[in-house]
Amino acid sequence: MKSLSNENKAIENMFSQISPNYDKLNHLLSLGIDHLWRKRLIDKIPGDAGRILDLATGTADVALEISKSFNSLIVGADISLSMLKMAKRKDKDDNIQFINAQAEYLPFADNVFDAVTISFGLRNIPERKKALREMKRVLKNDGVLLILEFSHIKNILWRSIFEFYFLKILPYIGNKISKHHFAYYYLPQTVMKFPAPEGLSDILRDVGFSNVCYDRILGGVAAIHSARS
């Protein structure tokens, strides 16, 4: 893997430290809803996709779910070796090829994959546009990019309730269980700084994607973005 930038080193180190409790905390803090969101993402993958790349695969929740529905070549890529070790333990049937890679420098030839997925990972990539260009490069012509990411809530009351939980309660519980004093304060902040769906759509078009669209989930707590290469 190409040498990491200082920003990526910090991100890799943080995720490596929280990897032992990552799955447990995800499901606890989302009340299990994150699993349903990932299922909705996977439902949008074309049924004939023969090669699928799951970026920022983490502990491979999405990649493993994809393997249940697709008899395809599935590759899970992540910047954190510790996360990938957790993922390999979960992949008991060896259905997935795991690669340690950063999204800004994907170690694949052009026009390889029918679909690229990334769930709750795009906001943690320092050079976001560069990573999106790489995703477009490795996708086949008319391949599909699917992004599941936290979003922006328009309803003022619902936004205030969610932000209280997300910025106050979630960090306290997350840092307490993970024994990490920063990660679960950092992660909500990345959501606040992430573009609204309309803004991300503009970025995708600027990078060269077409057929860009998105679906809001749970009143805007998250959104699924799709685009064609």
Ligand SMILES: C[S@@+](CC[C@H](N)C(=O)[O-])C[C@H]1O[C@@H](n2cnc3c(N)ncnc32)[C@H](O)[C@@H]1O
The other form holds:
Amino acid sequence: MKSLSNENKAIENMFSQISPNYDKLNHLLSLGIDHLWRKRLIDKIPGDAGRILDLATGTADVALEISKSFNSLIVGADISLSMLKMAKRKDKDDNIQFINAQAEYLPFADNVFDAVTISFGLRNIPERKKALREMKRVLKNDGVLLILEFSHIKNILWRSIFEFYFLKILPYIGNKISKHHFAYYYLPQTVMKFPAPEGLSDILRDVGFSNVCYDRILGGVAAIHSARS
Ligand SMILES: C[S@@+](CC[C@H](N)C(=O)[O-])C[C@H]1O[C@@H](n2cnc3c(N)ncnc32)[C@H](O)[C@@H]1O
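Switch over from the form predicted alone to the form predicted in complex with this ligand, please.
Below: every chain and molecule of the assembly, starting with the one above.
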């Protein structure tokens, strides 16, 4: 893998440290609904997709779910070896090919994948446009990019209730269980800085994607963007 920038080193280090507790905390802090969101993402993959890349795959919840419905070549790529080790342990039937790679420098030829998924990963990538260009490059012509990410809640009352949970309760529980002093403070910070769905759609068009559209989930807690290369 290409050597990491200082920013990516810090991100890789943080995810590696929380990797042993990542799944447990995900399901606890989302009250189990993260699983349903990932399913909604996967439902948007075209049924005939022969090669699928799950980027920032982490512990491979998305890649493993894809492998249940697709008899395709599935590649899971992530910057953190520790996350990939957890993923590999879960992939008992060896359905997924795991690769330690940075989204900004994908080690694949042009035009190879029919679909690229990235779930709760794009927010963590400092050079976002560079990574999106890479996703476009490795996608076949008219291939589909699917992004699941935290988003912006429009309703003020719902937003204040959610923010109380997200800014006060989640970091407290997350940091305590993961024994990491800031990973779960970092999470809401990155969400606050992440563009709203309209902004992310503009970035995708800027990078050259077409047919950009999105669905809000739970009033904007998260959103799924889809786009064609
Ligand atoms: C919040 S986790 C999401 C994992 C998984 N996709 C999921 O839905 O649970 C974010 C993942 O992005 C990875 N990541 C962060 N920056 C990355 C980069 N520049 N390139 C590839 N992976 C990256 C982290 O190592 C981590 O596994």
